[in-house]
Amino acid sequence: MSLSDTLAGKRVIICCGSGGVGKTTVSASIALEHALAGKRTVVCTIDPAKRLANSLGLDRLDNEPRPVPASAFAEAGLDAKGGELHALMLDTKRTFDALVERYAPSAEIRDTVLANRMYQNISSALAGTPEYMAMEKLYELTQSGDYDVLVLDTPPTSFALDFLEAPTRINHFVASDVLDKFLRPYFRLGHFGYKMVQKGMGRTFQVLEKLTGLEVLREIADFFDAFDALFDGFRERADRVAELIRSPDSVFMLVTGPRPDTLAEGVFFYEKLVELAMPFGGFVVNMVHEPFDRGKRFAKTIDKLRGNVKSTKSDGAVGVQLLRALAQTYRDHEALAEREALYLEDLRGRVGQKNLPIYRVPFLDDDVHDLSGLKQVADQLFRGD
């Protein structure tokens, strides 16, 4: 099945896997080959560095999206024909407080929470808060109606579980027995209800208060008792969110290397896909060293040096040596063409799918950095062998 045939009709993107395999200019690619099939396509990344907003002819990116500049498809004679492409980079605290300023009931509330030190540090610190965060923008932009198809390119493997869970992470915050139970019931009875706790509590948050300079309790409490009235609202989105990454109109597409590690790694996170029930569109192998038509090129490439080098009567040794450096790089470079090979093969294999759809990207001879490059990456991707 071509990649073509597996991304038809999906609105949502999500490209996952470990960094530095080159996830974000694979989600780039993506986005342009919807761009230039004249759909609306927006592009979202929770990566800091420029390189994405450099390769789309963009100065910078922020939390909303910007559209790439006609000039750009120009330079790189390309023909949108009527589609539109846009970039956004994450802001974390931005994409939080907007979400506090849509469920508070007041104005007061809303400062009163935005204020508070306690959410500062909960919505830029909160283990899995920049992965629910990305999965909160990308429903979002759905919800718009803004754009056709959405791609979003994911933090690295490592925070997979965060990611893949935030939505339920950020539930079982807003619904703990802790916060039902326990805090929530004296919170609402506001200072009343502090100072009962710091009594229950005695000495130890005494101490904990004398030690860190703060009214911790005091935070605490203003905290939850502003909040309380956002839980529900943010359960909900919650709920959504998670019912929008499983839902047909989604794929996550896993972007790994062709190396042994880097593959270790995407299995990893396609058993947590499988095990999460998110719907799979295959793997893109990135970087992929392809053989040299079989040597024929190649060879013919040898005979017409070793020819030169014999009707040249200076620096023959020099020639030589020349030919035979090359024909051990070339030698080298098939070995690695065949083990990477291999090592796809291989992967089939750990999975378990014997037609797992594997779409590759070769090596390329200059590095992306523009949409001519994103372009060339794309037409690998989608109409490659």
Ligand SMILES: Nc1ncnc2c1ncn2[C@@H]1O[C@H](COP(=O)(O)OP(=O)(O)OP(=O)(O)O)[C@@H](O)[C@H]1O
Given for the second form:
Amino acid sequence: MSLSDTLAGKRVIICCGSGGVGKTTVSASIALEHALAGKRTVVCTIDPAKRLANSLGLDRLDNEPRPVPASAFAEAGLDAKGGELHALMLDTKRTFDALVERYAPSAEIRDTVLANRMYQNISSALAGTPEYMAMEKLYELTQSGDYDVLVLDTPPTSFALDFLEAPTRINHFVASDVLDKFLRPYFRLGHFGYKMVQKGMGRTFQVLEKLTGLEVLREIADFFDAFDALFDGFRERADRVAELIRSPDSVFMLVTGPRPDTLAEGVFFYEKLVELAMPFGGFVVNMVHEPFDRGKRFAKTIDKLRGNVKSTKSDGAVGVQLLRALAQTYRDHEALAEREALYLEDLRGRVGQKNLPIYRVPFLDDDVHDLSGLKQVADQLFRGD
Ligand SMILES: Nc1ncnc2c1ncn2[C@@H]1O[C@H](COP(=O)(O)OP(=O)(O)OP(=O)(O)O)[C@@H](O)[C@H]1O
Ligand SMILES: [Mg+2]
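Now that the form predicted alone has been shown, please provide the structure of the form predicted in complex with the ligand.
Below: every chain and molecule of the assembly, starting with the one above.
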């Protein structure tokens, strides 16, 4: 099945996979393909490589979608035919802040939470928060009604698929191990509880206060007080996010690399997606080394080089040495390409589904840092053999 068929009618395309395999590149390429087909498209990226960010017009860190300028399309010789490509770079903290603003029952509670130092640390540092916020942003963008197709690039946290369990995720957040074990029993009762604990724990508390500073303890107490008020709103929202990503409008694409370790991680992710009943679209195996000699390019190149060595008056021995080194590089490359082909065969066997789509993108000569590069990847994905 072609990738166009797999993605037909999908509004939300989520690209996940382990670190460095090309999730951002593939996400942006899929978004570009849709924009070139006349759709209003947005790609929500996570920390794109600097040069790609620049070419997408994301040179400033920005949590809101920005249109990729017409000049960038013109420069790449592309015509969007009325389609639009917007891009944003997810800012976990700002997305979390927006969520607090939305669900705080009063301005006072909102300000208490936002100004709280404990919240400030948790909102950017707690494990799983970036994944959860990526989903949250996705939901916000679908609700805006501004886009036909949304592509989500997910954070490079291999094996952390917590975001798929968004409703429980937010529970985990409030009841995370650290909070639960050390702090929550003491401070969940807010100021009143805090006073009681202060009294009850007597000397221990005094020492604790000395060590951490009274302010810190008070902030923790305040945090739980205020945060409890947001909890129901968060959970309800998380349920809606979970509903969206499980709906037939959504599809997960698993990006992976052609090596045994990344493929093994890919299979792990795949099994997790199946277990969680997520809509699965297929694997994208990126940066595959294709056999170089498909068009007998190597033989031609060597012939040419032999001719060059003969015609130059330089030391022939050096020329021969170079030719040998080149031949060795060629053999190494062909062996690598052969091994990768075997790994890909093995992937089919391991996922146990014969007709599971596997899309390949070759390792391109240059890294992908502009619209032309993204178009090249899109051509391979959507029209490659
Ligand atoms: N098919 C390809 N051929 C050549 N270079 C590629 C290809 N795909 C991606 N790259 C390059 O590989 C690097 C990593 O790609 P990318 O940033 O998309 O990976 P990622 O999975 O998003 O990484 P991270 O997990 O760090 O977010 C980039 O420099 C990109 O330009
Ligand atoms: Mg990335």
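These numbers were taken from a predicted model, which means no experiment stands behind them. Positions refer to the first chain, counted from 1. So that the term is clear: the rigid core is the largest set of C-alpha atoms that superpose within 1.5 Å between two forms.
Peer 1: If you line up the core, does R117 shift 2 angstroms or more at its C-alpha between these two forms?
Peer 2: Comparing the forms between these two forms, which are aligned on their rigid core, R117 does shift its C-alpha by 2 Å or more.
Peer 1: Tell me whether A327 is among the residues that move between these two forms (Cα shift of 2 angstroms or more, core superposed).
Peer 2: A327 C-alpha, core-superposed: shift of 2 Å or more.
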